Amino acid sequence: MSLEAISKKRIKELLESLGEGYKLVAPAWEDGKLVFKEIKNMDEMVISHELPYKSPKEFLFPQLERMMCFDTTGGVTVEDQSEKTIVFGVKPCDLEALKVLKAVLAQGKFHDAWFVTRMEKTIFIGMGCSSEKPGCFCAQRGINRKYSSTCDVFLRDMGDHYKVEIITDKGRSLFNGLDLKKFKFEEVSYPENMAQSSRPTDETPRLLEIDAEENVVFNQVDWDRIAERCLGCGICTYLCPTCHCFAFKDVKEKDLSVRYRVWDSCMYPKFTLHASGHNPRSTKKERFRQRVMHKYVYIKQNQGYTACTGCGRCIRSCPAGMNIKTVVSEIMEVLDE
């Protein structure tokens, strides 16, 4: 369903009609960074093809999450942090991560009820990017730049305007009671390079993928000169729009003791330590293979997906100059010979 167009100019005055009840996320600049953040003033909103620092992974899997209560009587407080937000922005790299996520946190023995609230209280309203950034390889992760249905809304970019595609009923109810008339939504034609722009042609390039059995890749790609410049950081891992490692950490505040949950790293040396002080992953090689086996081969094997979407969040922000691109690129030439 669509809405025809509506101009360029008036996309902030709707975006604050539509958002009466719901926080309102969206990019604006921090720090010198494009990140998503919660808009209080319609100012500070940035609409444009940049990709933000950071994804808006974090609005449904917070970086620190309280989680529960337990009081000295042994009662127990399940926390709700949730609340109706719209997600305004997000490109199809970021809306592709959200089927990653789903599929592991949203389904199955793992089913996580926090981030499922979340999800079902969140209205994505996506947009499309004009060109690969540097470091971005979307298009051989299969993802279209221009366009993805794996949101509440769509927005296409058409030069002065903005045709506004409804995909889901939760995107449908956001323009019920609305007046648009209000807004001047328009008939505009629909260019024919546009409606091709999600057709595959000859030029696409060869997908990224491993498809091995992951015996033969944890044994036959030499991981000590592929893992030996990392330094360990993990800020790939909390750039990453689908990584979603994490540690429970239990706080005494004042009559409470508190259940937090945080964001971990399979970069760091003792993410994996035992109890006993045994780590399975106690080298550099070790971990760093576990991420991109994690990526490429496991989560494909048990959910369907491969937890890249070639953002490129992690080439551009590496100290050490690692390219999970080249990365692939190379295990792919190992396993070709």
The other form holds:
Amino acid sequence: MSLEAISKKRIKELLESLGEGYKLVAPAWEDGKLVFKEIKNMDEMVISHELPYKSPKEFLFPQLERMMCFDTTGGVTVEDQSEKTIVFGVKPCDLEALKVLKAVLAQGKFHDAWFVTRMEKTIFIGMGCSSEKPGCFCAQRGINRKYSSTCDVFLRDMGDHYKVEIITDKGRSLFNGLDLKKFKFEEVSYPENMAQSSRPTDETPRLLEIDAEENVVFNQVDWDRIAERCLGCGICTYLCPTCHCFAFKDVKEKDLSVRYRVWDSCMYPKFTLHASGHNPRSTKKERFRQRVMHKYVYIKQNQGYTACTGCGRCIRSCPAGMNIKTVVSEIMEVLDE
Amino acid sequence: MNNSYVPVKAEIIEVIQETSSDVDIKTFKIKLVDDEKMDFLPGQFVELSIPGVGEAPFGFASSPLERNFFELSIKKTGLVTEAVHNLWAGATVWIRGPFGNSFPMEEMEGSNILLIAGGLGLAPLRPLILYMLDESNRDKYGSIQMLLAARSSRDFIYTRDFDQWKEVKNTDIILTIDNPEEGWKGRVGYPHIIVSEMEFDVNNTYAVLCGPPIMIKFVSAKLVELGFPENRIFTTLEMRMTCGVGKCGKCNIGHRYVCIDGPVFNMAQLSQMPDEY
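Other form of same protein, the form predicted together with the partner chain, not the form predicted alone:
Starting with the chain above, the whole complex follows.
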């Protein structure tokens, strides 16, 4: 690839040229929060090292998605509202979350067709993160905040320019047929093996990982005390880049019955409520335990990834000050004993 | 790619009122449109939709050898079941599946079988019974004993089948109810009490149970006490679920998902799972 370095001043121009035929999603301000949103005017786009309030999960797995319509003639129509999309400026923690979503929704015997279609049509352009926000703990989750290859293109910040790394064929296709000369930064040469050399050199703290058998974690941890402050509002699951639990909801719209998929949350009592009235997770103790164990034990056992990227969003937004990082550290201490 | 969330159209061809008590259980005989065949194994389930109302999982209740139609026995309990109960022969429903694992039909070959069902718990065992009692399969299994329990004599489902089942060689049915009733010729008492009075070779018998959780708990404990190995006691679980295919995150017990790792589990697996989900 001839494109190695592009001028920072030219990045928006480049994105405009790339974006033809694609919906462009990037960080922008909305109601005082930096979020991923569709960019219609390039001035809205914010290129920074700031981790947005929300992850870009909703562009692969929307909070509300029309799945299918049943009509009065007895037909069913599958709906597909996916669009070719570029998601720009995704930080390594949010890119890491894609591994979990893909493993659960797009692998195994059954696939989630809506997710798979969106994933196929989406190109992720990753960027590094310069500093940890309060609540961030990606390093303790073993994530390099400066670089990730879990994307299609990665822009490495070199001060006055970005080094463009094309990772997938999909990423490469974005640049095909583009006159790149005007975006190029002056010739620069890079040392070999840059990917390796940019791993953080500072001593990494102990990894937050749970390696115990599920019954041990389930039974030996004082979940009552840990869950005590939880209000069960579910904001942690909505903002989590790896949470993917959902429900189907049928809505009557004129002559149609439309089936929507909506995000659901293990923090809500009705999530597991049986029609009989029985509820296997009837108190917040069981629900909070499920959330932590699903992330750190069950998905890890089934898919091989811990479903927590250390993005810290659940910690920063919790109205009751719940902190998954200290909870997991505490569990590790209990297990060490 | 096969889209596992999109159901296919089906038609209710018969509705059978199951119990003469006030317990509202009906069996729905259903066929897929365009004479599509339904291939399933005993223990598997489908998701049934009523557009505009919703979708819910139900275990198959008919013979897997009959591929032109299948039956679901449904108790009126929530929104979807109430909507289904208001339907009649000729009505359209939507079906996706089959999903889940099955009873170990091959593993059980050559052994005696003890089936214990409580109330509507007989429904998911019926495909297994009809499969094993079929002429083509009956010789693959040893003796088949059934202990069928219900609250009262009016709460048994599939009573129309019982005489036929009894006629099959080396097959026996014991009926038991919770409290004495005038004219009742069967047994009286909970199944975990009755089972300890039955005779079987614990070294060459598979037990399959289904019923209310409290019944499963007491009966399985009794069977273990009587010497049954845990890996030869099977049951089938139910759990609230949306997708049926391991994505929606609702039906797990520990790392196992009832929809794809179950719904059939043996007691050795269950005793390793966290208790309260």
